[in-house]
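Next up: just one chain, as structure tokens, the form predicted alone.
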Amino acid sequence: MSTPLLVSTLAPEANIEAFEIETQPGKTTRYLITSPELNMKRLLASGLDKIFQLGPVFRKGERGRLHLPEFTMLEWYRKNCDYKDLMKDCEKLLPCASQAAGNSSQSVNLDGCQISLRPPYHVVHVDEAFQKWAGWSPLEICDPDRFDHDMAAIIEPSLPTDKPVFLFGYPAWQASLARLSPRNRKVAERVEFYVKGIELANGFSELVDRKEQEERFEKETKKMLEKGIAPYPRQQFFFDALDLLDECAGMALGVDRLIMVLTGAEKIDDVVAFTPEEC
């Protein structure tokens, strides 16, 4: 079983733009999924407790050494867990994937750097990383453009390279679908998984409060409009499902990037059958 690739609405994200598809002239616009997240959470709400999906996702305008407009995503969710459990999942998944790829040494070489895949992995708090390497606190200063620039230009290149890294505790304004920490409402229970500065996965303890999620989507929709991106229709089925959704967590992992890491490839083009320019 898998969720649809063509949907009537998506979670609003100002930094991710979807491909619009007009199935019939004059009819409702549909979208290629940027993530199966909303429908997978609907499955959890219907009674399933452990689910995963492996398949293509689509993001408009994404192209580069680590980016493709169509790529393969492994996404998994389960009830009664949080982002810390997702970190344990990754510590189990990566060595298993390496072994399945024929690597018995449990280490990989990327750009001449030997990286051990044996747990435990490094755990770094976002705010501590920014204060140490970028000289400012994103928990005290809300500056999305500066955050994105410094993350790519300063933080990611500064992360440890001897082992994979979990970067956790993102500022609340950087996580529209994540639950906030009960100890500090400025912090979202979101984690990203890195190997030598390459982001492999992004996950969080899921927000299951309907009212708060609706408010966050409204804020994110305003950001989309400010960027000239047409907003998506209301996510009514998803909001209704939140009324039935218990505590849960979910992770999305880029499979093509994982293959890059396991094979030592220099760019994502090296691990796909055809690049966008060849199709």
Contents of the next structure:
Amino acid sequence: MSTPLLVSTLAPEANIEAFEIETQPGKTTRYLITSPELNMKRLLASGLDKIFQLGPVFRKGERGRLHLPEFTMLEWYRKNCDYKDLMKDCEKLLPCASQAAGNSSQSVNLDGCQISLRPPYHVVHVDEAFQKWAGWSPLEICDPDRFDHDMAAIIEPSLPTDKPVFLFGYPAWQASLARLSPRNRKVAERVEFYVKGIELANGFSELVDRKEQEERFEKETKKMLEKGIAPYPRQQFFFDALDLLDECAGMALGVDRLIMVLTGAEKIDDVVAFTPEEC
Amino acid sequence: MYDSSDLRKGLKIVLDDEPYIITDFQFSKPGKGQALYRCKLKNMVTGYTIDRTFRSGDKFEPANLEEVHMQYLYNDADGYHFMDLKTYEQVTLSDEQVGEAKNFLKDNMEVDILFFRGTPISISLPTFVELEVIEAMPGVKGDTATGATKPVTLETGHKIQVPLFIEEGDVLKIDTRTGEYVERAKK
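Form predicted alone already given; the form predicted in complex with its partner chain follows:
Up next: the whole complex, starting with the chain shown before.
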């Protein structure tokens, strides 16, 4: 698929800032996509059942060893699937990509660390990881600041490194587009895919309940306002599509980081033709 | 004011009313989470390094430091006195602020004094200084082992290790970064 990069609205996310574009003086602001999610789900709702998109996405202010404000995202969706199928996709994709990059399909060498690519990969539960390494339960305490800090400072460096890892079972307040687990409403069916502490991909069993999605967007929009970010216009096209959308699951994978992992690059700068500072 | 997105290696900012320089900087951000700006910062007064994590929206006051070329005059109970050779203005630094530099500080020596918010906070010596030996044991004849050293006392009262051939009255070139003898400057 190839959905537009320049759009009139996006999913509200208080922690992801979009570039605003004025296409014509005086006309309403448009945005560079931070992810193709909303328009891809509209295509699913229109009847397609397995789609992917490979292309650039844009996020303001993100720059570091693993971050570029413009990077390449591989995003895919499957109908009548859930997060477990996405995990299987990743287990197939990584050995394949490794082989395509001229490595063995069995393992990659990163930072002097041998990482086996043979499935099954590790599955670490978010709540168990936090209780074990950070000493608190994000299912019991809703503290986004502490969660983000401990995730970067404690959890990610503690993850096993001999094989890729799925971090699964995020607290419900950490997933604005994921379905909640039918067995435990405190847990969202959200999965993150890591290789040696590097976050490669994020996926959900998608929320397809229009009412619940509208409520979550309202909540997230309030958070944006509190942070002084101008809210996006109402996501009417997307809400209307949700009425027609069946159960599905989708994953977004950072392609530059995947290439880093497969080539042993130390920083994301090493896998792009030019960094933002160079062009 | 700076905000978090200005943070980078080498930036000087004020934290808890003290000037710091960022010596290591890492941007990290879980895809869906908030950005964290993890810094190692060196206190420009004490030299101590600390770790701090900042978030988006945090604001920082730039640490404006000024270096002034001054001449060392003398020390007394109040501390060490220096004079700006252009304005003849005098400032005083405490024993603590001068620190190890006092071992190599000699009357009339020209040094750089670092000012933060108009107050002198530290001193930086020239990389090399020349100081006279005022006390030295005679070298033991026959002891020619390479690398053999003996202690001598400099005119500042500080003792350092030097090669055996150094005598009283010699002027030595000393590297103030390491505090070590470099060579004999002249007799």
